[in-house]
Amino acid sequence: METDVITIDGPTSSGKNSVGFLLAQELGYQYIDTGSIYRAGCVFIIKNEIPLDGQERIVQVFKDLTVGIKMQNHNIRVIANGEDVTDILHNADVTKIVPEVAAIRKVREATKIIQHNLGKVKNTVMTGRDIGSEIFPDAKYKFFLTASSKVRAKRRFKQLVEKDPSIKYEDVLKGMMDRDKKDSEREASPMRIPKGAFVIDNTNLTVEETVDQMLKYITGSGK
């Protein structure tokens, strides 16, 4: 049976984890937020301490990457080669490295084998930043979500104070901007509006308006 792929791209705190989250919830689908195995290989590259420059190492780590996706209490936990990495993803030295990890062709090459893999199990809402670009290109629905860049910096400053008392918005500011800088012009797959997608500014809206024109455009109607 032919599975089902909607596909969500943006920068970082457009609002892909929630509201894709949310959508698959509506639709009865599976969620995979693809950064998570981007993540879920850096932590292994970190582990083994593979060096950046370590480039057929760091290719390797995701050639063997098994990663598996599981509902506990209705959150979504990552499970990395048989690891369960969910809590540790979002540690600093793996955000430190993601980008450069992720820029690299061969690990795009080897992660979007994952991708496909994990979107023929079932009906799936995958968010990531070249999803309905370069994985799934003839998916039927594909999204686009952006928002104003202080938007999202006050986005992700508010997940962040939280585990550092210390951070500083005008720093979340400027690697957010830096980020989408190194997602936009980066030779392998870079980000980009994806043909034919439908594209949603949500700096004034909430995940459940968000998730509501998603629905409209897909059922043609909303809750």
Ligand code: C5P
Given for the second form:
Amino acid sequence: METDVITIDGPTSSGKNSVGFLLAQELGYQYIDTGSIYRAGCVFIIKNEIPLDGQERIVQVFKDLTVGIKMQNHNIRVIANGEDVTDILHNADVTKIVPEVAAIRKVREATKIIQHNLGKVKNTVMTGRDIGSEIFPDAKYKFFLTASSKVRAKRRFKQLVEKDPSIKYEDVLKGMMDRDKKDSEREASPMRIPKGAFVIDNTNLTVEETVDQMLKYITGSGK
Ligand code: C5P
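What would you give as the form predicted in complex with cytidine-5'-monophosphate, now that the form predicted on its own is on the page?
Next comes the full complex, and the chain you just saw is listed first.
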């Protein structure tokens, strides 16, 4: 059976994950956040103390990586190499290295296979940076989400300060801008607006309003 894939790309804290999760629920699709695949690989790079200049070993981590998604009490759990890594995926040490690791072409090739396999299982909403442009260029519906950098940094700050009250907004904004720059300027499959994508700026929209726009687009486009 051919599965449907809806892609949502966009920069850090553009709301992709909340929007993708809700859209998937509305449609009865599975939700895959591909950032968590890159992050899961980085968890094992850190665990095995692999240096960032050890490209061959880094690529091997991604070639060996198995990723499964499990729903638990309405929350998504990410199981990587048989371990539930959900709670450590957004640790600062992971966030710090992930753009550099994700820029390695062979890492992206290995990750592409994982993403294709996950998309084959069921109808899927998949979020990331290059899903509509590179991974599923023939997806039925493609979206690109964005919002002003100040609003995105505020969203991110709100999430992070709950874990670490000493965190500063200015540092969050800077870290976010650095990450977006690396993701947009890398040679291997940079973040860009996919051909044929519907662009939504959700600076002044709630998650529900954003999903409403998407559903209207989907039902109205008659594809
Ligand atoms: O979306 P999230 O912030 O979890 O992604 C973490 C990092 O993983 C991004 O900054 C980017 O470097 C990388 N990534 C990517 N391509 C994707 C998803 C994430 O390069 N499709």
